[in-house]
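Encoded as structure tokens, the following chain is the form predicted alone, with no partner shown.
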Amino acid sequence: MIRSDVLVIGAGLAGLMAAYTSAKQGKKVTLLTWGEGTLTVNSGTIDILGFDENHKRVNNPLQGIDNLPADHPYKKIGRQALQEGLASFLELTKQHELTYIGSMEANQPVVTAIGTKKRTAYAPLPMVLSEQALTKKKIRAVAIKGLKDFYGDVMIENLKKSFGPDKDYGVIPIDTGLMGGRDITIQDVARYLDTPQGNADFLSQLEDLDQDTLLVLPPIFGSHGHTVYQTISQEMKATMVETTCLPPSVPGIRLRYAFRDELRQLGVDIVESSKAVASEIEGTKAVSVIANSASNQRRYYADRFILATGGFYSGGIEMRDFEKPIEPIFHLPISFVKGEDQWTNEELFGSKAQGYAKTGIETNDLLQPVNKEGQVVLDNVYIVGRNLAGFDFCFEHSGNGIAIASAYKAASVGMGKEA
């Protein structure tokens, strides 16, 4: 029999954070993963809250949370769990040479993959736009030969709108020598810069830049931690800033490596390529989860279960028939907006949240699933991340903040560390 204190289902940010928090408390933890997890498509920034219900920009995320409706996940998670969860996250990332800069009380600008600006609470060190960086008179976008989804001319046009027309703009081409009959990805370039030869080649093509230049690059400075960025920065006169990323996301991959290395050190049993498909229930408690792998089917028994399967976006919630969404593992009740006209908006990125995006599992303040009457359905199951009902992470810019905070709370409830 495979038995754990805690079984976490899902390997996105919420699942990894839940496994980490549980293991830090001395629990025997099993993490079921199916696929690579969503960090490969994650910006790596920690958005807590960027916009309110009326799509007004939020400058202070903590204050903004106070004004959210009572059924919003942040209200159930609570400020304490958010603060403690972020502190724990920052401790882990620091240990793995990932430096995050920011505050829960202020959003800061970062540059996107197309040269626009977005705001976030915590940014990885290479993405941080310091006050000094914003004063540079010359802005250069790096265009890497053969790199798909990152185009220097598009970047420059949008940088002019973001930084103003009174600066000197240009594109610098870089040849990594990686072309081999196919387009290369940002991950390819990051691995290239993991090597001493890649470092030397890169620097040799940028050695003429002066101190009054801001160099805008895709996130290419190594696939683990921020050591490569710090090493090259010391050799450069120009200031460098990484943008956010289109998939595969190197900032997200850096986070995934940090979490997985830490989980292995803590003794977490990471079961890869194992898809949870069903569960065994006795009364109001889950007893086990049944998972399929390429070769067999297994039951995983645990005292508590944390569901981090990502909602609609990752198959954690399915809808085979319209207006009949299901949660396929525990068959938990789903909360969703009814009515075809309420399901979507005409504008994908408009001033109103998408109805479908708020679909999820309703919980109490302990993040246990509840039915329409507010009664707990399963005592030992906890819901985290995008499985939670009542928020549109894309509209609000709140996804990673909710992932971290809900995972921390779900893993802490009843463990002598109530958040």
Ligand SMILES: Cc1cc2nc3c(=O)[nH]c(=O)nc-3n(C[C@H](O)[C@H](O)[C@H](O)COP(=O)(O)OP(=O)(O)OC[C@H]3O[C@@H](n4cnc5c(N)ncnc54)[C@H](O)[C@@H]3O)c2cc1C
The other form holds:
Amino acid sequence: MIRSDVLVIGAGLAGLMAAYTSAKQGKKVTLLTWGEGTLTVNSGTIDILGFDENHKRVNNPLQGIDNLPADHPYKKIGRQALQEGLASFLELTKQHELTYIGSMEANQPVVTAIGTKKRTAYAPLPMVLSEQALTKKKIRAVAIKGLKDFYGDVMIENLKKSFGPDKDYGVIPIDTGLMGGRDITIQDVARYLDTPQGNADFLSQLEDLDQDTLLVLPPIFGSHGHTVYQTISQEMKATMVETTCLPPSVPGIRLRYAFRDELRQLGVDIVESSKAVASEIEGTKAVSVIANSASNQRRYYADRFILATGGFYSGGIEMRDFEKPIEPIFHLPISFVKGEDQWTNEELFGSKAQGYAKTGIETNDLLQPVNKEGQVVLDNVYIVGRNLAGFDFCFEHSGNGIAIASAYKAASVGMGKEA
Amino acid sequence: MSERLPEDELTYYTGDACISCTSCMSNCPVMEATQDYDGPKLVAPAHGRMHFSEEDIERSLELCSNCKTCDRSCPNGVSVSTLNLLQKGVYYRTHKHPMRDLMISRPEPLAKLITGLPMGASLANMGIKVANSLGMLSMMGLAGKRTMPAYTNKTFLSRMKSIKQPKSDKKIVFYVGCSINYNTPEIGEAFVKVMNHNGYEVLVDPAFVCCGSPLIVTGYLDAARKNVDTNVDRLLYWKQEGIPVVSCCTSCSYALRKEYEELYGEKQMKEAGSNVYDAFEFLEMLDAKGQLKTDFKEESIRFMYHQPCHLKSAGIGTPAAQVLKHVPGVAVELADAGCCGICGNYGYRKERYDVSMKVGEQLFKRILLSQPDSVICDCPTCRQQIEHGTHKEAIHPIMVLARNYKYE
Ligand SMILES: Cc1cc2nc3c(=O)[nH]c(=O)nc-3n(C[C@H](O)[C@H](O)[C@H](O)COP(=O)(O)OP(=O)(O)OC[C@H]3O[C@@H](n4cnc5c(N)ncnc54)[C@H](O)[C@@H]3O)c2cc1C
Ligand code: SF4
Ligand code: SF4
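Having seen the form predicted alone, can you show the form predicted together with the ligand?
Then the entire complex follows, led off by the chain already shown.
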């Protein structure tokens, strides 16, 4: 739509959530996206806060947030928007046959693609390690013949470390009938299990396993929703748990389908292959955003603009000259760590956040962009997700949590339902 | 005379921007349909750049349908599908085409021949039916299970001569394209009616030729060059005159506005492309300026809209769905079920029929489940595929506007 109430730029989790929240309030929403959006690479767990500023493990994310510095995005978003945003996310996913399980007050372990454990606040049902799953004596990694990116032996070595030495470990090979063409991907297997034949085939190879077995598999149980996982679970005596995986990430893709279906039903106009490049501004208001089509430029007018372009990682913030980061659409002020020595931290996964990763757009508590003096630069523009200054999602494990909560807040502010 | 685009805009170099994120792989509909295809990332940016030699061809390259889903998925602007087309072009410079390629790549000369003969269209349509029932199409390497598009007895260009239009200062040039001229002239007539009603005079330029897309996707890159140069000349001429060129076919318009530039990398192609609009893109722009006439009769009907892939790639959203909101009683639901699978002449090739139908399955299911009164879609080959896969009528959205305006 050339004229809408809300224009969202970017189709990562933050942009999708902002479009959803706005459309649910009855707004006319247009979503511009350059590239399909990032959920296909997202591991699909909702991390809220895994580590604090000193890289100490956080067990209770909600408490952990209280101890963050004042300029951290969570401090601006606030508890209420975080809780309401999460609730809204859970409602959406549930409607699309995705069950997320977890709590804001306790992180839980999930198994990664290589068999280590990582912790998160909300995990998709197939990834959840229930109490009962943890008591199983036999741990089996399932190796699918011809599948790239999932190595049974590496998995077992790491699982031994994760689950302790006193269990019985092994690898079970299974065949899918997908061999003969290209290297098999996890998504191929997930699509195969979408079919009745794939389903039956899979079961026939594993139904003999006993109750005391925990099967660890890549996320292969269907490409949409969690129904395939639930149906197969009922037929099996053994317990099954999915791991995260390398891209294309099926758990992220399942989320993407859920959002796409929902946004379509709500009448959100998604404009693909549309790169926002500039804007038209009058005083402290943005009037329109200018985006490249295949051969021209188009203007998109709206009352409210939500900038979800993903910061440094996704082109929302560019740096053509060192120490001169720019936000290319509205030319908003950028806050960043100065000095080359502060910029990076030699230890890639060390105990200090990466300076550059905290680069972002400074906002007030309503998520409107502000200048150094704290004055609002544009009062109908809102900043969400990884565009926000002051956090390193990778270091503190907060990416999807901040994306959901900030998007919810930006789309709700001043809409009667103040968050 | 012809100036190259700057290096970083050339398709060949967009491959360097690939970060191997696999977004294209997770969205490619042909990968979803068959394990035989290696997939966009491997075929285009990875293999494609290594193997621009003549003897070598990626073994599964021919499976790429040019639906361009990969391009749209890519966050880094890699022109994946065009890298594939370029590889194919290089390969066929020194390798023989199957015989039927000659036929499926040159709809224009064939149609000219047929519609130029007295009774030619009727005879040809009958001939196609007979040939099909005798299994001849299949022998020629065409998908025998399909109905071939029927020819009209009177082309759009000859009909245009007898359409009386009001004179106006506001003018557009209608890029007619083969499908409308030779197969579905009623779409062209509807378009003229709609534009006239909105105060525009519609010009046609007989110097335009087939957009060349059928040649391009069949690997005849050198042969297509003639069409490209002719059309680019005309587009630039009209640009100079200040008159936009508008098309009712989203694959023609995508070729004119973007594919030429991507394939041949010359500056004037980009310039020419900026003067091309889709019919509904143009109407939506009028609407945004408050200049679209909205004096519609009411029609109680429920449509499902299939957005063609090449329209998605144009980066202009769903203008037809937006404009049709003005017609009272008309409900438009988006299919949003991916590629239809036909992809120009891809699905007409015998050996691609199954993949083509497999790709379309999701769209067919969606349509059959929703049971709309009719399907609307701006692309002629998508419409053929939808009718073939669902036995539901599929029409161009301009027909809906044309039949609902209140003319004096
Ligand atoms: C591999 C990977 C896995 C991850 N897994 C998890 C996980 O399991 N759990 C978790 O909590 N966090 C995870 N994260 C972090 C999380 O993905 C992000 O922090 C968060 O989702 C960011 O979302 P975003 O929408 O702000 O930005 P992004 O996801 O980066 O999305 C930005 C979007 O904007 C588009 N865009 C940019 N510029 C323009 C423009 N000019 N015009 C139009 N569109 C534009 C981009 O193409 C992109 O689609 C992961 C991150 C990575 C890299
Ligand atoms: S053009 Fe379509 S079929 Fe070809 S690689 Fe891209 S997505 Fe796949
Ligand atoms: S989407 Fe683009 S960057 Fe990602 S793998 Fe494909 S071509 Fe490379």
